[in-house]
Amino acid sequence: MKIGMLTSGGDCQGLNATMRGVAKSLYNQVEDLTIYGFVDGYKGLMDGKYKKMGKGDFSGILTLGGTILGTSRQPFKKMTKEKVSAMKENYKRLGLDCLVILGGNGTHKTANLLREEGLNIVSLPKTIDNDLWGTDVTFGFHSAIDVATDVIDRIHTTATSHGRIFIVEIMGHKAGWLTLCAGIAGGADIIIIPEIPYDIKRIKEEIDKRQKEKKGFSIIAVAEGAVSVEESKMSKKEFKKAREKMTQPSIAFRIADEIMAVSDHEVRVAVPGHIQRGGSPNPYDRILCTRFGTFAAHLIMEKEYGNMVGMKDGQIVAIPLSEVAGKLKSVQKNDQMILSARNIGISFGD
């Protein structure tokens, strides 16, 4: 059996743990097994850059962050027939039985394209944004929640000591799952996510309310993809032009300026950035990655290709790639977590 493996898109906790789960499970079931690890994601598959991997390559990596194979965002932005042909050619040249792909939304679009081109694909859901369609949870998500929550916890002590407004900008361009969960876990007073456009007047009102209640500080958790009510009514072209004119480095700084423009509150911004997806996976993700990886091996053994491994109602299942590609799992406004947050007084700036 010959298996190809690659990690694509942004790195996150659990990539190595998941590859370990796939490889160790296959090694325990297949006598004659060769695993080819493509270097730097799809770029390695296109360029034919790979390394043969043995059992030893998958030892000691359960707790290791990042990816031992490297990653890149190729070829998402400019997909061409030549790139697809190159990937197919290298797949066939090595005589692969299956290609195991670990990645997020862009990665799965390409994975499904390769499936449509006749390649045997099994994929695994990697993203701290938890926005992949078809699975209740992605690996890396819970580890990132731990990091983001820790940042909010630490900001709390400073905000309390100085009586300031603090904005913590959390990753999530199109989906607010990470900001929502970290905001609730960290005790944020206001949570702003892409799915619920914010009104700066409502944010000011919430801060003023807290001030009247003798609460001299406020913590605002903001997703990096947050949009205002005005922006939500714009066309894509109008929105792009508006953001190009934005002078602040990110949305959190803009919201800070907007708050200070309509009030006398002092605002500070903290941006943990890539720290959120770095480092070792937490215990939950280590278990999840192992479960995902061993199930991927099961699909390979059974030749059930063209599927993404996911979780539904606590069970690991196969989800057809055709159902996953191009779909985004967003936070619904009536999600139970949203309702729970509102019930304890958290504002969403709307």
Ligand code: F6P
Contents of the next structure:
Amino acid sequence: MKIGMLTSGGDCQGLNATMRGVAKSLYNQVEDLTIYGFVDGYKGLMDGKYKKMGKGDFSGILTLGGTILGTSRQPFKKMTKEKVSAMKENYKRLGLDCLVILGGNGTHKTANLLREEGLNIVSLPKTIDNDLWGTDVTFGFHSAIDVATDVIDRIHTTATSHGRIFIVEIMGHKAGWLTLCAGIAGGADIIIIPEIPYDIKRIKEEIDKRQKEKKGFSIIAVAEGAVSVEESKMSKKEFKKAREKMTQPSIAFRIADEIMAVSDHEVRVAVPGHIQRGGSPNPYDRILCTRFGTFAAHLIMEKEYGNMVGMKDGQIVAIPLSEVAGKLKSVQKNDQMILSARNIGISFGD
Ligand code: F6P
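Output the form predicted in complex with 6-O-phosphono-beta-D-fructofuranose next; the form predicted on its own has already been displayed.
Everything in the complex follows now, all chains and molecules, and the chain you saw is the first one.
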């Protein structure tokens, strides 16, 4: 059996643990197995740059952050017929039985394209954003929640001591999952996510209310993709233009300026950035990656190609790539987590 493997898009915790799950499971079941690891994502597949892996390459990597194969942003936006046929050619030249792809949203568009071109694909859902359609959870997400929560915990002590307003900007691209979960886990007072546009007046009212209750500090967890009510009404083009004019380096700084413009509160911003996806996967992800990886091996053994591995209601399942590609899983306004948060008095700035 000949298997190709690649990791594409932004890295996250658990990429190595997942590849280890796939490889160890296959080595235990297949006598004659060769794994080719493509270097730096789809780029390696296009350029024919790969490493012939051995069993030993997948040992000792359960806890290792990043990806042993390297990665690059997937080239879907600039995808051309030439690039697709180069990938196809390298797949055929190596005589692969299946290509295992680990990646997020963009990666899955390309994975589906390759499937449509006749390649045997099994994919795995990677991203700290948890925004992949078809799976309840992606690997990396829970490890990133740990990091972002730790940041909020640490900010809490300094915010309390100084009686300051602190804005913690959390990753997640256009989805609010990471901010919502870390915000609840870290006891944020206000949570701002892209799915619930914010009104600066409401944020100020909430801070004022806390001040009246003699709570001199407030913690605001803001998703990097947050938008104001005004922005949510704009067309894509108008929004792009408005953001080009934004002078602050990111949304958290803009909200800080907006709060300071309408009050005399002292506001500080903390941006943990890529720290959120660096380092070791947490125990939850190590288990999830192992389950995802071994299930991918099962799909390969059964020749059930054209699927992404995912989780539905606690069970590991196969989801057709055609259903996953191009769809975003956003937080619903009536998600139970939102309702719980509101019930304990967390504001969403709306
Ligand atoms: O998709 C993962 C992610 O970390 C997002 O949360 C973030 O918006 C983006 O990647 C950052 O991308 P880059 O690593 O290219 O700066």
